[in-house]
Amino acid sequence: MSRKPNPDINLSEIVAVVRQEMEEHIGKGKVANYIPALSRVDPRKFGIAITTCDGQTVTSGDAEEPFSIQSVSKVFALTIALERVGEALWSRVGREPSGSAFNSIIQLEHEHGIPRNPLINPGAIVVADVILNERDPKLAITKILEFLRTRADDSSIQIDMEVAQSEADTGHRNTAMAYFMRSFGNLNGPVYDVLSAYFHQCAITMNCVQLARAGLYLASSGTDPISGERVVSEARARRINAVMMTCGHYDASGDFAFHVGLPGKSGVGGGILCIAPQTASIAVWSPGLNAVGNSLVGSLALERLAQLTGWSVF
């Protein structure tokens, strides 16, 4: 669905006007204290920040704070990958909503090691190895950072190295998907380099203005609306926006789609990218997470935008 933007639309006031009415929730949900590192980030912090797809940013609270960006980091991993090897990609992860955590171990065995998508953690690991390519994990690290340091324009993006450590000593269960994966055939690289390359991944650290300067891409149809620059040609910025709207909030990513409708991938960071088709990408932050892994406060500052700006593709 294409749109041109709204020029009566006064982003600024319309920001301020979410901001405000999420102050009675900021604070609210549970910080992912399994991943120790993030344990310690306050709750009460919120940031949203909204890159138009004419160059305008509007901001309000937290938004040049970093944090650990986590899960979101999947969607430019993703994109690295189908630049890589293309449509080869889907033979060794599918396109479809889990309707499992995203840690789930159970669909990988019913389902001979092939995950369900590439924005659950086993989908996300098969896509590590297809950047890795069984070369020094070093290497896929430094790839990812720079090319989220292009698209955000800013070299000063870096990753966590405290929060990278934290992935490794608590991911068990990612290790057992990874090796569970392997027995399948599907992860070339040793599964420690697989890893690191995941681990450093979702450490990476950014802030709201960045990770919406970032996603812009994917709000104009593949091509950074700015810099003029073709970074995924149309139709795979496209169905990169659809994976994003059916699997980006793992088995919540229905009742995302209801209530906000527009494409987005959460981490358990607290942050949330969203992208507003021919419009505008979007990122807030707020690490309390509701049940299932989500910002609370990050989806019902979505859902109120939408609402005020008339955003939703439905």
Ligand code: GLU
Given for the second form:
Amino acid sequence: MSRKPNPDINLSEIVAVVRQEMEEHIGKGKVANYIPALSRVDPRKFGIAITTCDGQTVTSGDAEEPFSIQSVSKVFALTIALERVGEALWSRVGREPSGSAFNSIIQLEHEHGIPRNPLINPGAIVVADVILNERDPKLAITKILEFLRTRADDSSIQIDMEVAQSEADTGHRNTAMAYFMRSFGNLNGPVYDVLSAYFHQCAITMNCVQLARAGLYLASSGTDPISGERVVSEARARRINAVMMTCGHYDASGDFAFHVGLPGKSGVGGGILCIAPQTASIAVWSPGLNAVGNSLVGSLALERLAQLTGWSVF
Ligand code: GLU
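Can you return the structure of this protein in the form predicted in complex with this ligand rather than the form predicted alone?
In what comes next, the whole complex appears, and the chain from above leads the way.
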């Protein structure tokens, strides 16, 4: 099915309407406070960028202000790991919504160290292990960073080293889960190295424009429509989108599908990458989180955007 951009849609106008409607909500939600660098972020920030498959970019608000992409990085790490080991990845990590907290250790015990999906923490740690491939963690980190720089067509994308250090200083539960998975034989690299790769990928800083551009291959059947480069096969792009749709919003993935109807992945930095297949890649950022840990205003903005554009896949 081809879903070409509707020529009657004036995206700039729609984005302006969404932005205006968000005014009354901006500042709501609770900024992540488990590390100082995130807790300092102004809750009143709001940015949105949309890059369409025909190369148009529409932005509003703080779309060029960098933020910590956190768990949004899991989508790109998943892409890299799938390219490395292919379908074999699915013997080490599932593809079902977790139905429990993103960092739940109980589920991991029941399921013998096989995480439910690659977008929750233990799943992303397995993915980091695959990318690490028992080599120097610096190589794995460079691989992820370079992937994002290439996809965003922007070599200025960096890792925030303060955030990376804080993730390591406070990541006791991630460390516990990594050792736990290792005890089940589902981690090959040294725990410290795997976590180093994982913590650094969470600490990548991007803005909405870069993020929307970076995700464009997922909106365009695995090919970057601007450079023409094939990033992943069409089937793989479809599957990554399926995992985002079913697992991308922590314990509220069903709710996001219900309200927005698009594949998406959120992070505790307040960013959400959202894909309108065959149409556009969207990044929103607003740091205040709802009770489940998804950007409160970001989710509302995407819901309105989906309504006004008709982009829901349903
Ligand atoms: N760095 C965070 C952690 O591993 C990621 C949180 C998130 O965005 O889900 O706990």
